[in-house]
Amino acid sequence: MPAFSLEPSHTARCAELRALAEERLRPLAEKGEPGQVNRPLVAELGRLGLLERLFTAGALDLCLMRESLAYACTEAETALALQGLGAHPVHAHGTPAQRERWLPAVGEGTAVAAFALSEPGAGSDAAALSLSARPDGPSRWRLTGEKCWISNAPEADFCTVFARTTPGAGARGVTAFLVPADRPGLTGTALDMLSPHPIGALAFDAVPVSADDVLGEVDRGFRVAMGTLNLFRPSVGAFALGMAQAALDATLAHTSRRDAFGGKLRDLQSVAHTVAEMALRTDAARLMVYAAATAYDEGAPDVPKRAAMAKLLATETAQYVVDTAVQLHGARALQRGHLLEHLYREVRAPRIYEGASEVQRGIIAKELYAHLEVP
């Protein structure tokens, strides 16, 4: 299937989360606190089925439910995101027993999940972090550091950490660890951030873990962690197109019946030729995302680089829609509760986590000179 041409059963299931957001997710989103875990929306999307879909949905259908969820609730895109995020690991190289234990859970939203990668003095460059992990026995270990930006912390109930466990190897020298939230000396902190959703820090005093809480293989944690980023960025991508889309058509909506010298806004040229740039620009980024999906799910040797362009483009893109439609709507998009600075909150964050725009650009750059063939 071309990457561009999707299945009429791939459109109706869009519509229909789009739906179910609008219904069902978003009133019990807009009770929720601001910067906490809102345990009723996280357990309303494991009543709707969509959390157990995380493990089973290919990267395509991950970009779709994103991308649908986020046109009409940016919170319950977030929450199911954040979920995947933070589980996909224990899903993919988990033991049985860490998997019986956590996903059923994960999968009902009756237990949320965290993704700690992120630490003061390494922030993208995940090869540099310094969190330890120091020998405390046979197969055991106490994990001794900070991380920090880590989405639903402090109040998820278990976190994937990546942690050093050979002191001075890089990217080899990384494990990553399964670690509830209740081992002693672990403790977090909520941080006030501009994007509502939660985001905390960690701090690790000689927390204990052993060979039963390894996620994959001792030192071989770096490719637990970018196998997951490879999957999840494209579905970055698709989140920032969800907000693009919903900017651009309240734009659309908003130019139609504004009434300006004479006419409506959208008659003058300069806002029609903005409002056809924002609709170009969105479609070319829809485009990458969905190619990198599919590239991902049929096993395709380039997929870090499709995934790296894909959040890119998206991201970078959505940037500009949602700033130039807070632009053609003037002073009332700067209300708090319009759509639009809600959106101009959300739409930021997305250049920065699971890789910044900048450390993107080092990886396809990276990827086109590996395999360049020099005469």
Ligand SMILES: Cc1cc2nc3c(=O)[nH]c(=O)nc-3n(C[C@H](O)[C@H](O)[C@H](O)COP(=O)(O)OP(=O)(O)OC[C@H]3O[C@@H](n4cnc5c(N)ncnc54)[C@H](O)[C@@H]3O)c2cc1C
Contents of the next structure:
Amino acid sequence: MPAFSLEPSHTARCAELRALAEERLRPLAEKGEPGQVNRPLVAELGRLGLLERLFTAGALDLCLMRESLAYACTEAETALALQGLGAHPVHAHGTPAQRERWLPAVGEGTAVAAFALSEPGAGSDAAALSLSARPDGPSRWRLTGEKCWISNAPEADFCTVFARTTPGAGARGVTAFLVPADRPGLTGTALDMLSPHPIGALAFDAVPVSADDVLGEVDRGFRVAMGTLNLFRPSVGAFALGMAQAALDATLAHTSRRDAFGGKLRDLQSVAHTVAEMALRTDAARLMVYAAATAYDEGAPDVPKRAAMAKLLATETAQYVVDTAVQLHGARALQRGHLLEHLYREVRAPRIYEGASEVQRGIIAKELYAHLEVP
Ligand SMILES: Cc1cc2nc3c(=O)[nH]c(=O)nc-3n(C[C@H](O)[C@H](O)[C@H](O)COP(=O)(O)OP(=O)(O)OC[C@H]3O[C@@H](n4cnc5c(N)ncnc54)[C@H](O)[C@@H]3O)c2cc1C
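Now that the form predicted on its own has been shown, please provide the structure of the form predicted together with this ligand.
Everything in the complex follows now, all chains and molecules, and the chain you saw is the first one.
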């Protein structure tokens, strides 16, 4: 399938997802407690079969799901994405026992997952993480340290935790562990963010783990993290696109209705050119996201570069589009409860998480130079 156009079946699926988000998910999202995991919403995502698709569908399908849900209900989109981020390492690297214990429950929406990489002292420089896994007998370790800014923490039922098994070895000394929330020594606190989002910090006080909890191989956990991010980065771009499209559509409707200077706002050429620019940039970013996702599904060799480009362009574009939409709506956009007031808060974080925009530029440059043949 060409990356630049969707099949009619994809377009129909997106319309169906938007309608489901509006009718079945938005009412549940509105009943949720801000900043807390919304379990009825997660369960409904499971009943609709969307969580299972996280493990059966490819990257393009994941992008279309995230974009469509984000258009109508960002809370549902985020709940879906976080299940995928936390559980993908189990799906891709888990043992049969780990997969059997957790993946059906994640798919049904009865177990909530988290992906715990960031620490107070290691964000962008994730390879500097210091949460230690100290040996505690043969094939046993104790986890000690902190994780910070972990979505779904501390309420998640299990976390994929990245810990240092070999001190001083950088990215090569990190192991991924599947840690159930009821392990002794694991505690957490919620964090209050600009856009209410279930997120928190985790404290590990000699939490016991064994070889049965390892995801993938000892000291090879950084690959688990980067593989997960390569899949999810274009889809963060898709989340941003859904928000950009919602902001653009709201702006088209508003500027067509709003009386100003003896006509409608849309009659002002500067307004018309601005909405054209918003649409142009949104469509350009969409092409890049779909192309990156298609490259992932086809196992192309340049996935890290494309994933970084897609995430970078789409999240920066969405920030521009939402900000411009606020401008064209005037004061009403800033009133608490307005769609754009909500999107203005939501659109900010994706430029920071799963690799800040500057980190994406670093990845792109590294990939460009890695493939340069200097004569
Ligand atoms: C809403 C939200 C949800 C999150 N969810 C999760 C989660 O589920 N799991 C998880 O593990 N983490 C999560 N995070 C954490 C996120 O991944 C980190 O915030 C991110 O990696 C950046 O780390 P930091 O905040 O420590 O910023 P720092 O690493 O301190 O960077 C601060 C700024 O410095 C600049 N900078 C950093 N590195 C470079 C560079 N190489 N070149 C140029 N400039 C640079 C950038 O402007 C960057 O924004 C979440 C964050 C947010 C906001």
